[in-house]
Amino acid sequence: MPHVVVEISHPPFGHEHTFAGLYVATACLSKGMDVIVVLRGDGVYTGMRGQVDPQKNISLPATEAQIEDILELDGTVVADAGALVMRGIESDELIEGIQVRESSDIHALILKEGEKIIAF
C-alpha cells in the first residue's frame, strides 16, 4: 500500500481545506494506507486540544474529533516546532499524540515516507 502524506497549512475553520485534508487522511487510513499528516503555517491550529464545539456556530464538526480518529487508526500527526513557535502555540495545547519536528526533520520524513503527496 502506498505511504501517503497529507499536509495541512490553513486554518481549521473558514476553509474546507483543512477539513477535506483530514477526511482524505482517514479514508487513506480505511483503505490500509500509511498515513502521516503534516500541520505547517496556519494548519498548526487544527491540532490544538480543548476546541469549542464549531457545531454549535458554524455548522462544522471540530478538527479535534478527527485528528483523533485518524491517531486511532493507527496515522501519524506532525506539527511544525518552527509554526507553532510563531503563533505562541506550546506543544503541551496539541491533542495527545500529535508529533513535533523540525521543518528539517519533516523535510526528511516527507522525502523518505511521501510516495503520495497531497496538499491542502
Partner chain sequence: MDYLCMLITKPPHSDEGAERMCGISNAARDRGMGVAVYLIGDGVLCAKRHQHGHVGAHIKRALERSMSVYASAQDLRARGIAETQVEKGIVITEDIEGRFLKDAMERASRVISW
Second form
Amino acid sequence: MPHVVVEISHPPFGHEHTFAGLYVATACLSKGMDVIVVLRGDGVYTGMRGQVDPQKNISLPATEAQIEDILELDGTVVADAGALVMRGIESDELIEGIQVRESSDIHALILKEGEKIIAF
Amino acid sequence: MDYLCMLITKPPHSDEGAERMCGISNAARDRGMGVAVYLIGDGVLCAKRHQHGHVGAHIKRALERSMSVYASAQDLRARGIAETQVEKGIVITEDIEGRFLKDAMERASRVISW
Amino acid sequence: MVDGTKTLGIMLFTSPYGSQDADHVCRIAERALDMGYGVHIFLYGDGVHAQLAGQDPKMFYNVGAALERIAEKGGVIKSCVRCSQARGYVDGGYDEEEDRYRSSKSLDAVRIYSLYGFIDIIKDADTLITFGSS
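Compare with the form predicted alone: the form predicted together with the partner chain:
Let us now look at the entire complex, which starts with that chain.
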C-alpha cells in the first residue's frame, strides 16, 4: 500500500478543495493506506477547532469532524508552523492531535513519506 | 539516487505553487536527491530572466545546484517569451509532455504536480 | 515505446476552458498512451464538467473530443458520482452491467463512479499527478 500525502492549501468552505481533499484522505485510510494530511498556507485554517454545525449554518460538510475522523483512523495531520504564526493561530486553537511542524520538517516528511502526493 | 520530478503550472508571483516548488526542491537537493522541474502553462513564466524576487532567484540557484529545469516551447511562444528572454540553462522543449513522462515514469521516486 | 504495464494516474479538479488544467491533463494522457503507458484519469470536484457531452468550443482545445480519443486509445476515465450528482449529470441509478452510474449528459468515454475509483488509482498507478490544486 502506498504512503499518501494529501496537501490542503485552502481554508475550509470558500472552495470545495478542503472537504474534497479530506474525503480522499479518509477513503485512503479506510483502504488501509498510510496517510499524512499537510495543512499549509491558508490550509492551516482547516486545523482550527470549534466549528458550529457548518451543515446547518452554511450547508457544507464539517471539516473539523473530517479531521477528527482522519485522526481516529490513525492518519497523521500536520500544520505548518510559519503559516500558523502568520495568521495568528495559536496551537491551543487547533483540533487536538494536529502536529505543528516547521516548513523544513514538512518538506522532509513529504519527500520521505509521499509515495503519492495529492495537492488540493 | 532518489529523484524528484516536479510539474509546475503556476506563475511565479501570484500563486503559492511556484513558492512551494522552491522550498521542496531545495529540500530534495539538500537530501542529495536529483531534481527536475518541468514548467508548463503559466508555469513557464517562472523561466523569465531578470526577475526580482524569490522564484527568479531560486531558478538561478536551482540551475547552479544542478537541478534540471525544462520549459514548454509552445507555452513560452504563446506568451511572447523568446529564448533570449529565458534564464540561461533552462532547457526549452517542444515535447515537454514526453520528456516529463519519461522522467516521471521511469526515473523519479517522487512526483509532485502543482 | 516503453513498458506498457506501467500506469499513469491523473486527477483533474478544475473545469475545462476556465483554465489550462484540463488541456494539460489530456495532452499528457494522450502522450503517455502514445508512449505505451496505461492511463487512468479521475475527474473530481469541478473536474467532472469535462465529461459533458456535446462540447463545441470555437477557439479552444476541445476537451470532450480529447477525452474520447483517450478512451479510444485505451485510457480509462472515471468521474466522481457525488460531484456529478451535485452538478446534474446523474439521471439514473448504478448500472451493474456497465459498472457506472447512468447519465444521458456525459460522454460515453467517462464512467461515473464512486470516489473509490480514485482511491484505486492512488493505490495502483505507478505515478500520480494532480491538476487544479488552486
